[in-house]
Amino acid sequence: MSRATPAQVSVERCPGGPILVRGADVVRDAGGTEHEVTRPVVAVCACGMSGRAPWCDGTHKVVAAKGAG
């Protein structure tokens, strides 16, 4: 498998949601563990509450809803 160069990888923060990573072969979490990427675009958890970390599982929606009430 060829690894993407930094010029080929893009990162976009979705307001109130995940971080979208395009073009990466690997995502490294805060602990340094590498997670293989098998899709062209992956959603990485930005709220820290995902049960599938480092991947987003939509928990940010529940967290936001509880905070709004």
Second form
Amino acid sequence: MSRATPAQVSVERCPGGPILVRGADVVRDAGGTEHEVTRPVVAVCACGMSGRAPWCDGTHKVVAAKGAG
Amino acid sequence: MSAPLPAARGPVSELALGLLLGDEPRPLPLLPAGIDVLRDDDVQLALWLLLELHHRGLQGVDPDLEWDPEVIRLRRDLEEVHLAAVHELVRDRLALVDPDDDLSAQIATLLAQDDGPSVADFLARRADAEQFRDFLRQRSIYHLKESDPHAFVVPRLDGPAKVALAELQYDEFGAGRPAGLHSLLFAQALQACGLDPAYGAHLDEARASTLAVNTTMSIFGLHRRWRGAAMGHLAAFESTSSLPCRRIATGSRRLGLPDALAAYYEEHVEADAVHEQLAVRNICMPMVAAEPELREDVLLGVAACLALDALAGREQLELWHAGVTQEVPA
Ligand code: FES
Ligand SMILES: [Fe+2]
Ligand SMILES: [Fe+2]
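Could you drop in the structure for the form predicted together with its partner chain? We only have the form predicted on its own so far.
To see the whole picture, the full complex is given below, headed by that same chain.
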């Protein structure tokens, strides 16, 4: 017998990049605005530079490349 | 929906088309010495056609030919020369990888060396609407079966890598919503731009370098033996997507092209920022941890994706700079 279990939220930190979040319904940003989660896994920006915050848009790589250069 | 049969582009594609339409099998003609297989219209079209039997099939072609020994024989012969050319193409890139690094560092080395010319920058800043449509016609060969080649790998993996590949593919395939299927989003963008959204509609205009991007993906996906390369390819593909997609969306909005087009690319800015993490960290890394002998193949797949994309991109930019908006093969 299986029973419905409450959705479990898991969080995975990607070094130098975003945080992968699974099982969430909404992500609340720093300003308190709620963003609906529409895909099975979302990448939440952790570098603070995304143009599509709260989601990662790859900008962290540009920032890292400039930092290294 | 199956692809319509294209016009032959030379003796090899003629041979393939003949075989598919029931001609007596003939041996593959000797390919000219020094032939650039990855830029050869004739060879690439023939290979694409034979591989397509495993995807959506071809209009008017008996589906049983998918496993016909003569068809497979020709496909294998062409795959062999194709793969030899791919290995040759990536040799220098792979030489830059430090064998003592861990896999993620090795992948990062290859990604950092990516010298692909920026088609996305051209689209963002300079392209006119007709050049944008050229680009979409070429890209339609892949995007109308977006992610299908990599999906063949799911049953060849196990454990965390399999779970992560399924997770990534679920997103590509609409995350439970038929309306969200990425290939459908691209078809809608084509239609909104006044282009035929039917599967294979732009095959006759597809250049060899465009076809080579696709045949490589299909070969990697279809052969269990190349599952490592397929996943390396996926990792490179997803890792080089978010930033260019943002540029392409910018170009689309600059030109006032239909919303559906920018929406497709904006979806990929966000989706592929997730997919690149999944592909590198959750697919390739656990896969190689479980099967260490796949490491070389993963790196081959990464390098092949970057090199073939660079080849196709260079050719596209050359054509645009030469003022030729559309090259129609004879
Ligand atoms: S973490 Fe990717 S843009 Fe911030
Ligand atoms: Fe996609
Ligand atoms: Fe993707």
